[in-house]
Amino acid sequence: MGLLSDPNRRRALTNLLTRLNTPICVVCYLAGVAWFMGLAFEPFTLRTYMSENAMGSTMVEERFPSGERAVATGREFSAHKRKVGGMPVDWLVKTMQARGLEVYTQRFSRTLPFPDENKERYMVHGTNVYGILRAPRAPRTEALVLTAPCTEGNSNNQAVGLLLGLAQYFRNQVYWAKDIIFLVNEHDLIGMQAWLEGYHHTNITGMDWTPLQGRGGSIQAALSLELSSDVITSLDLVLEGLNGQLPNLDLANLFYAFCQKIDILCTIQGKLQRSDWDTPSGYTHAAQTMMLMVMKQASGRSWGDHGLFLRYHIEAATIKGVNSFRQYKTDATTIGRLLEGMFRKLNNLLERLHQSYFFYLMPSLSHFVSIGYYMPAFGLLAALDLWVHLGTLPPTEDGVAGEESDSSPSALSILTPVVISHMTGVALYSLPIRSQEMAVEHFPVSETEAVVLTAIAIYTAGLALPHNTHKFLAGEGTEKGWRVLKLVALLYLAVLLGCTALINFSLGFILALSMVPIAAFITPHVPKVLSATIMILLSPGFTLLYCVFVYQELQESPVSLAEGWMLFLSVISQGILDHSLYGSLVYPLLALFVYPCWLLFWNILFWK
């Protein structure tokens, strides 16, 4: 304390930080990156364990015998789907009623803000069908959900067949203490969003849907089943939900425990677990798995139907059956026993899953990185680096630190670039959808192309911001003026990255990787052309482009520059659609906050 209370010692510490400002920033940045990459090394991670006592043991006897019958039901469902050209609602209702369930339907419709060219849809109309198995040994105040989306083609027919087979088997058991809801939803996430809004009596997306006639208890947990083929070689666990939310870690632990018990090949991010963690190839494999989770979480999109449950504080995950052409095969009976075991353990819950972690990364299914391990990496990368800059003043042209200029900056000279930067962000957020009709009338483009190209045009037009803001300044900018503006920008960036990392660590970390170097070196006295080039290459738009290529490399499916550019355009359109349809916050965050913050540093570079 004496070091900080003594003015002479405090001044000496400030001078030391001023002299060593650049080395400290570089060391902190590199240390943060090294810390984060070291988290994939198995000795630095924690082994998964079950925290919830009610699910602490897998000692239940799974007896589901009807795998072949479920496969036959799936083929019958596929035939009826081809016959009616969509989801066979009447057949599903009769089949669920024959299995002793209370069956209800829900119609919904949604007009997209612009056509979704990936799935070729604009005006969406569909029906959800769900059956409720009432708990025979409880007051029916709690429920579990098993869902299988009805998709186009034959990609998920066996999942619906297995769901109906489990419904028939569960109906004959007497130990259920919770209602079990079997849901077949149409149009993937749109149908799931309609059902969840109807179940919880909310309408947060403006979708049209009919009220639910039947309802179970408060939903405690949910599992979504997707089988990509009739032949399943492994089961992949999908955890990433809307806006980077993750389910309680105990749900992933439960899946892994039953896979080990029943001897099912299980993966996460599509990658098998390796035991040679102490070899370079083993570490690379774990790092790729962890980085894939970071990329998916940072996208803010829901990577399965389970992702929308997390918004309602319902722990959920998606189990995907994958045909990876391995020699190992898993039949429907084995998958049914896995789901039976998981539902029986979830049936034992006395309260919601809460004892394990909600913030984590997983380099494998048997190990995880908790928030206490990965947040120091972000602290070194962003917080400490920005704190050093806030505590020191960059030198003037004369080389004297902290020397005041002749005139103090006016409030207008500081507020003008801040206001115009955010007005540009508001335009980037609101104009692409609002101006699509006008763009289609004047240019030979589709509605989707009009939205994406308008967003890119507004983003690029922001580069002219310094020329516009200086027209509003009362006189030329002063030396002290850009220092005050940089102080505001640094505080803004520190708060923005800190809040983002608390909600979605992966997104905050990726933004810090690109934004912190900009904050570190930008002044009006650096070489303009070189610095402007570096700033553009580290801008949010280019960061998104880099993430597209990195994600494809991690998926071991690299793309060419042309293919990467088309994926980049698709990512922009999907980001805007996810925000409009489901409430994803990544696009408004980038448009309204991250991009204006970057524009403040761009304005500092061209300060006159």
Contents of the next structure:
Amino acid sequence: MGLLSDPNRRRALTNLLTRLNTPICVVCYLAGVAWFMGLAFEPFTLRTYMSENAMGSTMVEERFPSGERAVATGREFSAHKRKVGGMPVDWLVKTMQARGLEVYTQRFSRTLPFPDENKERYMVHGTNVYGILRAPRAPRTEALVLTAPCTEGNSNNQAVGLLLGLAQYFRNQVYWAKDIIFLVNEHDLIGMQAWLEGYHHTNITGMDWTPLQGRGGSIQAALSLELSSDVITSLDLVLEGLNGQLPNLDLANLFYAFCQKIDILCTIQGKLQRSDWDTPSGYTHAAQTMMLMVMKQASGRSWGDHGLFLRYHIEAATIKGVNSFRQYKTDATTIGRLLEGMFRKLNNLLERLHQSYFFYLMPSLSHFVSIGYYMPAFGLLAALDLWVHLGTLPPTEDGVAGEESDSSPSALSILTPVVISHMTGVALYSLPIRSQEMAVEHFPVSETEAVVLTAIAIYTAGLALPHNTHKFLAGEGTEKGWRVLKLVALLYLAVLLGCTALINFSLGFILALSMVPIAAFITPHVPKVLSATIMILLSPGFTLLYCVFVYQELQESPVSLAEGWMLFLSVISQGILDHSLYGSLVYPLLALFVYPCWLLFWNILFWK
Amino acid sequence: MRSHRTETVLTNTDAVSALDKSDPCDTEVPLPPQQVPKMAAHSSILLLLAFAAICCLQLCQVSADVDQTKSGEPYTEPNQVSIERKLEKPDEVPPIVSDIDPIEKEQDDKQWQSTEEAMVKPETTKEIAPPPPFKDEFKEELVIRPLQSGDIYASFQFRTLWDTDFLKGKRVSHYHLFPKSLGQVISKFSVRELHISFTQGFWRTMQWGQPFLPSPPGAELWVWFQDSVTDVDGAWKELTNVLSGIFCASLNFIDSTNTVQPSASFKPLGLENVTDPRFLRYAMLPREIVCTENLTPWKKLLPCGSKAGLAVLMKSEKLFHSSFHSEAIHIRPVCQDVECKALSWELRQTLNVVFDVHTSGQGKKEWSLFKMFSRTLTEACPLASSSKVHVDVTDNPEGELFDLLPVSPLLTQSVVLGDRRTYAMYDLTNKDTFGSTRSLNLLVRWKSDGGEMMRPLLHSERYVAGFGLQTGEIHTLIYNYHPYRAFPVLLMETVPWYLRLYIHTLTVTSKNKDNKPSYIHYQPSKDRLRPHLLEMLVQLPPNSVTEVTVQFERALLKWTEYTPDPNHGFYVGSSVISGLVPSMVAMDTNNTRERPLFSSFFPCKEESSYFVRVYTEPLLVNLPTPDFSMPYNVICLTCTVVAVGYGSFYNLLTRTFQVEEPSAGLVKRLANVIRRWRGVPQL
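Please supply the corresponding structure for the form predicted in complex with the partner chain (the preceding block corresponds to the form predicted on its own).
Every chain and every other molecule in the complex is listed next, the one we just looked at coming first.
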């Protein structure tokens, strides 16, 4: 209170902060990074535990017997798939009906904004087939979903076989209190999106689909099953969903608990958990796992079919069967038992999963870092921002007063760069897709390349902006002018990073990591060439490039520079596609807000 | 509004002549859409009449709409088939021979017999009937219908009829067959009609067809009070509490927030035809869970309890191991005789169960009474004047689908829910039924999979669209699968107040065109007092889907108003669709070939349409829910924010800032005193 009302003490504090600005900045930044890296250290993290009472104490007994038959059904499915050359809709309908389900189909079609070269698709037509197992005495108010994508080639037939096997087994049980929906979706995420939009009767991405005929009420939880080969050595849990949303931690706990009980090797981010946390290699392992999660979450894309459920407040996860050529093999019966157990526990739920955390990071499957522990890391980085903002002002004035006193001489000079940066952002957001036809006509490139290269071109063109901006300005830029512009840019960055970190911590953290140093040191008086190089190397585009390399490194599949560049290009195209197909927000965030913000700092550097 | 007179007629064998009054064949004119507004009240009354007819399934109750000045939708009366046939062949003696092969019987159409009359011989009735002073009778019946999905539908009906009047004159204190607890309720609260149902599960119309008596998931209660009742709300409140005690159910949760007064959807089914909705109360508890504790009091209301008769089959362990379970009680006044000078009270107890043979039979399609109920029948209830078991064998005319053992002695045919059905009948009052083993264990062995079921003509579906916790949209889809006939239905939606309906967003579309309802009754909600009530008369075009959508906003409740499990969601009760559906029998043009030409030109009244009530799924809606697990954190945080933030801001805003002057010296103060005294300005 005294701080606010007593001008003397306030001034003393401001002076102190201004004087110690640089050391505090550096210390905070380093502390933030150190804190973050410390999160992977096991003694600093919490063990996972089941919060939901309905799933905790009531251990169920798994009895699924017919794994062999499920594998046979999978083979039959693959034979039919090959015969039809796509999804064998009729066979699936017939098979599901024979298992006593209510079967419905949904057709959908979608034309992508530009061809997807990774998955080789442009005009997508498909059919989803789903069967509903009605709970005996429930009034169709709640449902659980088990999905298996029907992918091209031979990869996921076992999952469909297991799904049908489970359907048959579940049908003969009496304890179901929630309807269970068995869904086989075509064209993975696009089919999933069509089905979810149909189920909730919304249309957010402009896809064409036929309305659903049968529903099971509000979906409580969903599991997606992907088995890549006949032989499974371990199961991998994928949690990261669209826009970095995560399912409730209890779902992960449930998976882990059953893996422990049935004795299946389970991984997260493809990494087994290690018990030697006190050795350097053990720590590195945990840090790698956590960094992978941060990378995946920051990408804002759905890393499995489950990711799209999260938008509808449905807790969902993907279980991936992996063959990593270990000695230890897991057969279909065991995986079936695992799923049976998980479904029976979810069936016991009295309320939606809400007891455990929604915001967390996992350095291993048995440990987690909750939002309360990881936010200080970000807070330290953001704190730096605020000190800087205080420090840049003339020592006699506080922030608000400084802005007011400066506004009269140079409102235009401040506004012009802000507006022009944002116009560039809008161009970066909208032009690549709109101008692809023109680009294809004039240059010998494919549509996809056209889109990506246009984006990069606009991004690069933005660097020439300061020179162009100054043409519009009548007077010379003043000392006060750049200070105010920097103040605006800093506040902008602080709000932007704060909001991003609340929604998607990983993205906010990675952006803060690269943007904050620029924000801290940039003034028109630093050496131009060196600073410009540093700024470009820390720009959002380059951050993305580093992320690609770091991700590959963490995946233990390092790539060469050329491969990395190709990956970088495909990541950009995937990001744009994710936005238009599923409504991922990372691309618009980067194009419309982060990049203009960075351009403001770029403007300050070239302030005349 | 037109005046109507309902005549309810008791048709025993001697009452057949009463039927002559109503023309059996009546030209059926489809309602043109522009006529519908005027017809709203008219047809709604007809709806209730028709519903009464459905209730009268195999019993000898015929209510006839005598008002024939305006051609309306006539209704179906199942027993008319048999009765007419009897009239055509009055001298033919019904065979009661158990050894006749049913297949042979079916080949000879002339042997189709009216069975009610044949089986209920006057002598038998007199033997079992109670002594004259009580003038009451009890009938029990079980209908078993193998469904196309492979499930088995078993429907029990118990009817007690008592020629007395609870409400006029003398106080009734001697009870015989009629349960005293209910009799006292009727007289104490001046109830004219009472309908209550407890249901666990959801009736799957598309797989199972129409049920005999529809009921929504959870509990449903609707009551018509006598017009002499002054404080209807008070009586209703008390009545729900009493019934809650009688049936061990949570009916005491019925209060003004879930009670409505439908203007058209629920009309009295009994004798008196007063339709002022002020005396009607309707409530639904979609969350109510039905279990043995509700079944036990229900069974105790039966004259024989569960000791004898059909009720021995009601072993709760088996009844609740099923796909659908619904128990209901209907009380209404009916006419005593043709002249209708005096009242009788009818108590009808029904129990509907669907058994999932797939689950219980390990995939083998075979069922028997013992498998379903783990009991067999050994005797009729000694107090019952009639005790019968019917098995639907319509789909099995040649015995190619399944074998029914023991072979039924008698077949009966009637039009049920617009479809002509054939039933094999077993009379439990006849000793021969039980054979040498002294027990009846019906057994069906399936030979092949059932064929395609005829799609029910009226079907509905409801769901919540959208995501997020702010707004949403309720979609109600009503399917009319009739290939060429349009028909109107009444849709009633009751939505709790915490979903705030945006009624301006109400749209009704069929075939992508706006379908303007001809009648809309909307009662807006009041927060914490009453729910929304929306009733509409919608014309369904042939072979179409009509979609009714309305958007809503989710209210933020007070923290004490949340249920103990707020994250489970909040229930919205089923919406009710009632309508007269054109009969499938009338659709079947081949059928007329066997009949004389003169009788087949105009669609016959009894067959042209029938009353159907369809309940949609209840909805589970999530409301914005605070995190109740962190009150401590919330309190701490709030207090801190208030103390630090608000306190310092308040301080800043209210403080007056002054430049602090060093305090004046003693000399200066003295000088000022002198100056004040002199009247000159101070220093």
